[in-house]
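So this first bit is one chain, no partners, the form predicted on its own, shown in structure tokens.
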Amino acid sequence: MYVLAAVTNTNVKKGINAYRKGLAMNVKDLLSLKDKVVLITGGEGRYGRCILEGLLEADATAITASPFVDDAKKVAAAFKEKGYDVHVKYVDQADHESVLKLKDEIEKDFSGLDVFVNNAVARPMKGYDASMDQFAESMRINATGMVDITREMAELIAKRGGGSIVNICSMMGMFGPDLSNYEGTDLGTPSPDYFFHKGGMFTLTRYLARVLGDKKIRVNSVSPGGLLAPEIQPERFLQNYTKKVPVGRMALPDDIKGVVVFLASQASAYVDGENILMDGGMHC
């Protein structure tokens, strides 16, 4: 029984009756972005592809943004054909002025933001041995640029009232490399900017959660592990991989979709400063 006496937030004893006259919301309801303005970073890339599908299948008005113009329009013309309300900016998140046009097209075409999935990422290191100017330009977009563009929506999403940011991290910032995949391979050891950019994306989203808390954005992240992709990745890097993974395969593209779409909703209300390892159970 809960005690109504106790609670003072006007919205939470209304839940409460609600919930007592048997009038919660239905799960198909919770699960549901109709009416929120989402934007995704990094729309057209392997995983951020699959996350817009997700979000456009949950009935938001979606807008993905990245300097890759060309490439989302294509990945919108898409989505549009589907009847999906999918929308294309440019924006720079290494560039500050950049990151603020894009903060004002979209107060200006959609009047405020409701959800920021933090998807995009730069990987111009190719190894350990890379310059270190590689790495800086890593930072550059991954780290300074990444905490810009976060802090610039998660203003647009605070004078709306409040809503979710979903970063998408890796299992490679809570792991180490596992050597062994990359064995009979000619893929070389992995590049260590992705390792720290992600594990401090990690860190970050519990550290924004606090800090964003009081203006009510909930901030998440979910850490996948390899998506699918034989075109590009060796018959015995997959082997070497799946033969670790309890589920017994790498993500597929609807992997992703379901968690991302869960931490932008109202299904994971109570859901604030965790993350999601989605690695197939690879490191239970």
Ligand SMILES: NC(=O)c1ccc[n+]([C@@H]2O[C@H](COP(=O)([O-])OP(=O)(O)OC[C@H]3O[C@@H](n4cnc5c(N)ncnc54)[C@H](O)[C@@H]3O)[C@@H](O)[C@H]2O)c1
Given for the second form:
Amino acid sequence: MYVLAAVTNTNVKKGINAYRKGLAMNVKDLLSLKDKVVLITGGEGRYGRCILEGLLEADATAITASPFVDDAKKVAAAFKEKGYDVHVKYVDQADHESVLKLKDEIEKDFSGLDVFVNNAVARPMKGYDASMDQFAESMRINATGMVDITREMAELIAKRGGGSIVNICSMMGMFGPDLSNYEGTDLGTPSPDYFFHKGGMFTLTRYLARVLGDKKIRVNSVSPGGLLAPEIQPERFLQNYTKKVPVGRMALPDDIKGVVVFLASQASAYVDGENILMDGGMHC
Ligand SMILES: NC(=O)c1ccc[n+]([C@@H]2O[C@H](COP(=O)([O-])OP(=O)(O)OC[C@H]3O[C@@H](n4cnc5c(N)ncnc54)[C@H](O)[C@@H]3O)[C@@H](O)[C@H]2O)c1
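Given the form predicted on its own, corresponding form predicted in complex with the ligand:
Next comes the full complex, and the chain you just saw is listed first.
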């Protein structure tokens, strides 16, 4: 009691009061994104579509934004048929004016933003020996553009009183490439830009968790392993890769849904600046 009487900080008092009353929320409510406005970039892409589905299944109002609006509209139409609240917007995250326009539209149409899932990626660089122009183009979108859209969306989330940012990194932002995965295939050596900007996003997550803390924005990341895509992954690559994974397979569409919903929701209210490696145990 002596210690409690000395406490003056409002947040600390709130925490202690909640503790005294017992846990206030059911775990299903903690994981729910009902009444939350969530933006995902590239929600029509491979992992993007899976994440978008998870957000909608958790009852979010979800906006997917990218330069490929026609593709996004097709994906959104299938979700709308299931009764989900999904919206499509244009953005090229490498173009500051386009980012500002998206921000403006979200504020007008949805009165703000609660969660930003930073998922988009462009892959203009092809292999170790590709030109530095391709490296620069990658940085324009995946580094400069990514930081720009994150700062602008963080401002929207802050205006709303706080929320969550989930960065979709990659195990390739944490570890060097396992070149033996590509043996016996014509996939070549992975491009350096990807390791560079994914590693940057991994560190940026911790930076932003500190810098945006006073705005009540939590920032976390997920670093997935490869998503199964047999149409572009040769059989030999799949054999090379899966034998190193304790779970015994590549990632499937459902694998990322719960991880992102967890980080987006109140269920992770005390998780901040963290990275979840989602690689089926490949690096354990
Ligand atoms: N696919 C994998 O195996 C894998 C593995 C680990 C991590 N990841 C990560 O998951 C995320 C999604 O990857 P994916 O494989 O689904 O990629 P994808 O190429 O299928 O989709 C990427 C999306 O980014 C969007 N995009 C591209 N340029 C953009 C721009 N200038 N502005 C806004 N949006 C733009 C596109 O609309 C596209 O839908 C990425 O961050 C990627 O690094 C993917």
